[in-house]
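Next up is one chain by itself, shown in C-alpha cells, the form predicted on its own.
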Amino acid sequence: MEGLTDGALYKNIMRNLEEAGALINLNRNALERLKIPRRAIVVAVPVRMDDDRVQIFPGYRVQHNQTLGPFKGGIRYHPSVNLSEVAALSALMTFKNSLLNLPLGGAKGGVQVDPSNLSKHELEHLTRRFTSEIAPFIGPDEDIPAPDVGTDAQIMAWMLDTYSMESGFAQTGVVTGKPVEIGGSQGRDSATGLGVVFIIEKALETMNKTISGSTIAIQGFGKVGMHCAIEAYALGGKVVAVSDVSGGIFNGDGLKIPEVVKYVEENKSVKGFPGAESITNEELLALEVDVLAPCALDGVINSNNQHTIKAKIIVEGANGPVTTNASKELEARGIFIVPDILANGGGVVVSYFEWVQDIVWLFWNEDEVRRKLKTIMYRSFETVWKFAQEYQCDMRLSAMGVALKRLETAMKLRGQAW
C-alpha cells in the first residue's frame, strides 16, 4: 500500500492502534481490518483558470471503515494534502465516530491546492469538478463530506448543488456544514470549538478546577481556535494567548476575545493587535498556562520541543498536534493530555445532528443543538476517564480503547471478525 500508509501521521495512528489493541486484547482479525482503509479514490481535478489555462489539481477521498454506518469526514483544501495524510485522517474519523457513539464510519478527502491563491470563480470550478469526480462514491447513505481546513459552508453548498444536479433532485443530506438556508444546522460553525471547551471544562474538573479564571493558550485562530477562544472567554476563561500563521499575541491579564475577533475580521490576522505582546507560535506552545489547546495542524508538539511545554493540560483541538513519542514524554512529566478523537469531536457530532435533521426535515434551534452537544461531549469524556482509571492508562490509549471495543463488537456481530 505504498503512498497510502507510509506517512508520519498514518504511522503515528497505527502505533496508537496497536498499543490500544494490545491493551484490550483486540481481536486480531479486527485489528488487521482497521489497519488498511477500505477504499482510496485518487482523482485529477482539471480547472480552467481565469487566464484560460487548464491546471490539474490532485484530489483524494479515502473511505476507511463503515462498520458502524455511512462514511463520514471532512474535505480539506491545503497545499500539504496527500494520499497518506488523507488516509490517516480517515482512520481518525473511524475511531472518533466510534468513541462518540455515533452511527457513522470514517472517511476524509482533500485537494492539494492553496485556496487563497484562487479566485471565487476558480474555487467554485475546482469544487464542482472534484464533486463530480467523487460523486459515484458519496451520497446521504454512503459517504457524507463536511468542511475541514480550507473549506467552508459555501464550498459545501457547491458540492450539494453539483451532486443534486447529477442525481436529478435535491440531496440535502449529501454534505453537512452547509448554510442553514439550504438544510444546514444551527450551531455548526462553532461546534468543534465549543466541543473543545466542553472537554476543557471536564479536564479541569479532574484537577478540581473550573474554567472561570483558568489560563488558556490557543494555537490557531481559524474555525476551531477562534470559536474555542470565544466560548472559553464567555465562560470566564482567561485566554492569555492566541495565534495564527503570522504569529501570536499574548496578554498575561487575558485577551479581550470579542475585540480580537473584530480585529481579525478587519485585518485578516491577529498580528499587530493593540494591547498585546507579539510572540511566535513556538513561544505560545511553551507558555506556563493551565490549558494549552493546539487547534492548528498536526505534529506541532513533538520530541524536538516537548521539553519546552509547561501547560498542565493539553486539549488537542487539531488532528494529531502531539506526536506519539512526545505524548509519552509529556505524560511521564505529569501533563494531562486529552486526545484529538475526543477533544475535537464537536464538529462531527453536530454534523451528525445536521444529517439527522435533513433526513427527517425537522430542525432544532441553536440552544437545543448546544445542549445535545454538551451531553455527548461530557458523556464521552466520562467514559474515557473511567476507562483510563480501570486500565491504568493515559487518555489517548483510553480513548482509542473505548473506540476499538465498540468497533470490535460491531465487527463480530456483522461477521467481519471472528
Contents of the next structure:
Amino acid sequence: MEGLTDGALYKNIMRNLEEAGALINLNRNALERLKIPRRAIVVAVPVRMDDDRVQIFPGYRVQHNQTLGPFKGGIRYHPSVNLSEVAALSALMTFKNSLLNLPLGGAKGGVQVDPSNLSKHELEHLTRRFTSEIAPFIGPDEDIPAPDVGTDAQIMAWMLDTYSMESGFAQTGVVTGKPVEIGGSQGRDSATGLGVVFIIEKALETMNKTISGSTIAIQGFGKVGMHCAIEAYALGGKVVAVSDVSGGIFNGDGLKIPEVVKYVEENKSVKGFPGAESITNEELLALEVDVLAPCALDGVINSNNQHTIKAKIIVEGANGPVTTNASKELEARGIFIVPDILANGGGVVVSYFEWVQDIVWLFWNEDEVRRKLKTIMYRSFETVWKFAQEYQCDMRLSAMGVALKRLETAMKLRGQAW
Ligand code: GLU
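Return the form predicted together with glutamic acid (GLU) of this protein as a structure block, the form predicted on its own having already been given.
Then the entire complex follows, led off by the chain already shown.
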C-alpha cells in the first residue's frame, strides 16, 4: 500500500517476516494478513504556538494486529516520523508482544515534530490535540499507547487526562508509562534498559562470560541507553563508551556511570564529561568491545558501516538499529546479534504489568516488578536460543519464528485469515 508499506524499515521487517515464515512453513493466508496493518489513522494536529501562529503537525496511529489482545505500542515524537515508519514499528510491536507471550496486539503512533523545539505549553497543547484526534480509536480495552522516542511520563499524563476528560471519568488504563502518582508502575522508567541488561547477561552466558568485567559500548543516552548503562554498571559491567546526538565519550578503564548521569542532568548532554575522551557516534559503533548496544534510532548499522563493527555481541536496545542486509553480513562474520523484539522487550513487559495493575487497582513494589521482568526476559531469551538451535538459524529469524508460531495458532483458533 503506497505510503504505508513502502519505507525502508517496513521492507526490512517484511523480509524478516517472509524468511521466518518460510522457515516455519507459516500458513500463507496468515503471512499475507500480517503483511498489512489492520488500520492506519492519519490526523492533522494544529497547535497554536506561543507566538500565536497556528502550526500543523502530521500525526499517526497505526494498529497492526489484535489477534492476541488489545493493540499496544508507543507514541514517538521525532522530526523523521512518517506513516511507513510508524507502520513498520507497529508490525514490530505485534511480533514483540507475541514473542514475549503477552496478551496484546501491536500498534504504534507518532507525531512528526522535534519536541526539543517546543515550549512546555506547546508540547502539552500538541499532546492534548493529538490525543483527542485519536481518542475514538484508543482505550484501555482497545489500544493502549506508551512512551517511545521523544515522549515520556508527563506526555502520558496529558494523554490520560485528555482521554478521561472526554469520557467523563478517570481512565488510568488508557496509557502506560505514566507517573506512579496517577496509576503508573514502579520500575517502568528503567524497564527497557534493565531488560536490555538481562539480555546482555544471557548473550554473554552463551560465550561463557559474565557481565562483570565485560566491556560494553552504548549508543544513545535517553530512556533506554541511560538505564542500560546504569544497570550494566551496577552489575559490574565495564561501560567504556556512551553517546547522545551530540557525540560520545570513551574511557578504556570504564566510565563512572553515576557521575555521567549527574553530568547529563546538569549539562543536558554527555559532551564534555571530564575524565573521558570525546568520540563520534560512528567511532563508538566501531569500538572493539564485548557488547555493543545501539539504543537510539533505526538504521544506524547498515551496509555502509557494517565492516567497521568489531563488537562480539550486538544487543538491539533500539527498534531496527541494524538493517537486514547489515545483519546478515555481521552474522556471517560471527557477530552474535540479539534482535530488537527480544532485546528491548522489557519496556512493553512492564507496560503490561502496569495495565494489569490498573485493572485490579493493586500495585506492586519495584522488587516484584524487577523479579517478574527478569523471569520473562530470561525465559524469552532461552526460548529463542533453543528455537535457533532447533532450526539452525540466527537469533533474528528465531525470534520472529517464535512470534509467528504463536500468532499462527491464535489466528487459526479465531478462524482468521484461514
Ligand atoms: N515504545 C516501547 C517499545 O517500542 C514500549 C511500548 C509499550 O510499552 O507499549 O517497545
